[in-house]
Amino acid sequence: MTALALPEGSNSLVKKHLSRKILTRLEHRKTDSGFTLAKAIRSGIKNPDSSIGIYAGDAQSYHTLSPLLDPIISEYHGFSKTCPHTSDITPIALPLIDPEGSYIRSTRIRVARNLKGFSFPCHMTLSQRKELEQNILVALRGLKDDLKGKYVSFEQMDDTAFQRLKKEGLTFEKGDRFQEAAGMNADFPKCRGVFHSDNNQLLAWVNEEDHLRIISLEKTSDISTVYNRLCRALPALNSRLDFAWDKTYGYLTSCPTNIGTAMRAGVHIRLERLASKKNLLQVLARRWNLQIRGTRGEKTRVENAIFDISNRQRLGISEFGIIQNLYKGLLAIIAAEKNL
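Three-dimensional structure of the chain by itself (the form predicted on its own):
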């Protein structure tokens, strides 16, 4: 029991919800792949400043460890298990928010996906990573027209080429200390890589925090085009890959904060006036279930008044609903910026 004790200074959701009763109930449980509570909360134990403190090692974790995961998910997402998650990945037609590019610098929508039958990245063996990478490559090579592109393996790339791709925003690096403690960095960079379409507007990261991170992006405010590209790519990949899905929690991800749609849809937006009225900006964001982050994402500072604004809600809302909220919220934020 002592080995599974969370640090005294921890304020994580795991620390809050891992009672002695739940610990006794779960400490000897295992999923079919051998994932345990000890492995799930390893990152939270090693990092007292974790806000969540738990990762799933496979799809079954959400059932095997449900006495702990359910209350964490409920508190984080404000979600009741009595309301099953619904998915709606259908195209949308929206007028441009910022046709002159006065405010929005870029639009980026990504989804996370894990495959059925495989452990998640923090619990995979090297042989599993290799098999998974090959399965994903077959699916990626089936993409057509403006979605087709090439896959670059990090394992076969020298540092110069890696840095060039990084400068172009076409790669990812070894996970942070939270992911390191969870075991996600094992065997890095083996069986990791990035697929990018010929026009660099569709990316797919392989074996990062999840098996797949599929990203559609443009340096415009055209949310519809960016989202609709994803609406074409996801079914094409899903026709060859079987994604891990739960009728209550939607798409299952390594981190319980991403389940549901597993989508983050957002923009980089310059708000020179609202930068000095952050309370007003936060009020508008909360009204449309949006999250305000620093220029380079979570836990980074705002540079040159450029904010990263994206959806806060991922579970209990459809993909279509997320895009509608983002669009309406950005309209309100830009109107406020103009009126100040």
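For comparison with the form predicted on its own, would you give the structure of this protein in the form predicted in complex with ligand CIR?
Chain alone follows, minus partners and molecules.
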């Protein structure tokens, strides 16, 4: 058994696609920053219940480890990298899905971004994390009008302030065991923090799973307003920051499930009746290529029948395509809930 053996019984995509042949081909490769296959699959080795089990340590990983990453990407996104990825981040106007607020509690759209020239969070030194945080802060300070706000550094935050941010759903926490095993929690909480606009509708998480998670959210079903806020924030940040991008893989992220648009658009929705008809909900979600997560995020449980429903595919689809699927899928799910 080689040191790179993935656990018996694991159903992760990395286990499925890391054949002996690919292992032999990749085990001695290194990116310019020194990232290797062994580092990339640490999380999958440590966590037999991983669904994916691999993270990229820098932009170059997507090319250096492509014989392994490409089949994982194709299987997850249902899309092979055959044509250039195109981005379409322009304002939209869709009617409210749930004007009475009977089902949808909140809408949240996030994109992940990493900065060109820096390794990704599972493969960074403390001094790189510091430099990155400083660059990001300069860009965040440039946000204007309703987008302007303040940055709260984890190092300076006391527990009361942290609990307040947590209660309002504005902050992230130390990474879970998947991220821990990948090396993402190194030097935590140093150089981590949360920016929130004065109205708490725009957030930027710094040095979490990706250098930046840019999030637009509010407690309504108004997908257009939430999306359009992101459409304003992204170019403003992009004018000061150079994002890691590849013409076929789109925006490059730590987890291969996030490349492409790097966007997750979703709602918290209370589905009292469908909560006891999970199979029907899964059928509807699959039909619209949607993913169901727990109330407190990925790999958490559904509390009080509040589901997190969002797009699954991020590559091979435009940002607007994601919003359209989500919109139509949610209309179908709400109609099914009403009919039960």
